[in-house]
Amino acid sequence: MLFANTGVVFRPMRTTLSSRPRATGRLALRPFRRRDVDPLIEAVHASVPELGQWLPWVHTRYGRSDAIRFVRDSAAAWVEGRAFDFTIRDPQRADRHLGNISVWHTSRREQAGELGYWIRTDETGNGIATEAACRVLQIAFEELYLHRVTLRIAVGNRASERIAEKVGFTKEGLLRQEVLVKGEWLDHTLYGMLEEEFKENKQKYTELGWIV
């Protein structure tokens, strides 16, 4: 569809996504399966002190019922087109869960979505989140036809902020007292990326091996 006098081509947003695995230069991304329950639990427990500062669902008693519920809900959300969660894996260590990365719709009318991710503590600093984020942004803009993707990061989570900056998100503002974690309201910084900005960044992502 072409809007009159603007030259802008409108592509209707997609609400379905193939469940095939995706790859980056180093990583494999795929939907969750039932056999991911134990690796997920292990990754969460390896990361509780760090993740628990920022994410309300992380706790020391995270167990099979929590992981099974997440995997089940993730599969349902994928089928229903509500959200698309990927487990991040190294093909050379396929049984080790490195973290999660997800994209979901926030406004179908405005073709807007949101990105979220976490990486297990003993794998941070290796560029995993950066590489996975670039690949999922490619999915968001080229497969789901989103116009805009946002990212919310708790104030003080400098590691995640550096990832947003490296990937090319623009800092747009502050969301005050956005999430309640361990009885404390956390402010979040709002970042955004537009489709044209992704297109401008794509060559850099390719040259750095973040997408292939």
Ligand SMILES: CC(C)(COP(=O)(O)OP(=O)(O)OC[C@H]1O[C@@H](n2cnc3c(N)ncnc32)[C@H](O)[C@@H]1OP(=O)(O)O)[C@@H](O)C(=O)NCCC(=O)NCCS
Given for the second form:
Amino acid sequence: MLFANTGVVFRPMRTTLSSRPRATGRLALRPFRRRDVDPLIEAVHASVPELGQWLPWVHTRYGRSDAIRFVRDSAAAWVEGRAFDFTIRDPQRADRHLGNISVWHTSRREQAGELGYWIRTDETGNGIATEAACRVLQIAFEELYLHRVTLRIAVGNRASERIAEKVGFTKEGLLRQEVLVKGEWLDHTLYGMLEEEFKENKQKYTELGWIV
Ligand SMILES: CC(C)(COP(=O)(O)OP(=O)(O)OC[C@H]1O[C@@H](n2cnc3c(N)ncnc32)[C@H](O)[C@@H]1OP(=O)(O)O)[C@@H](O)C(=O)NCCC(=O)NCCS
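Show the other one: the form predicted together with this ligand, since we just had the form predicted on its own.
Below: every chain and molecule of the assembly, starting with the one above.
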């Protein structure tokens, strides 16, 4: 639908997404399967101190029941169009879980969504989160037809702030005491990207090899 007075083209948001794998320059992103449970547990255990600093669901006894519940909920959320979780893999070492990246709707009326991610600690610093974030932004804007995607990053989480900066998110404000982590309410910075900004950045992402 075209709003003639503003020139804005309105495309109804989609809530279904193909489960086919998506490639980035170096990585493969795909939905979770039942056999991802063990690699997921292994990756969480290898990263508890770093993940636990910022993510409320992480604990040292993270085990089979947690991972099975996650994979089951993730499959249901995908089918119901509530959230789309991807396991991040290196095609050369496809049995190793490198991390998670997800996009979900925060408002269907406003065609808004949010991005979340984590990377196993022994693979950080290699640009994996940045590359995966760009690819999932592409899914958000070009396949789900979202209008706006946000990121909430705990104040002090410099690595995640760097991802927002590198990808070109705009810092929009402070969310006070947004998430409870280990008994402490953490302030978060809200970052946002609009569909038109993604379009402007796309050439750069391609040149950098983040999307193909
Ligand atoms: C944040 C996280 C996803 C980053 O993953 P990653 O694959 O290492 O990210 P990238 O390599 O794409 O980019 C990280 C950037 O942060 C920088 N960085 C890392 N630690 C940093 C620190 N302590 N201070 C400043 N910069 C830091 C890196 O140098 C890199 O920037 P550069 O490319 O300019 O050198 C990962 O560390 C993680 O999972 N952390 C715990 C969970 C979490 O915070 N999730 C995000 C919640 S919003």
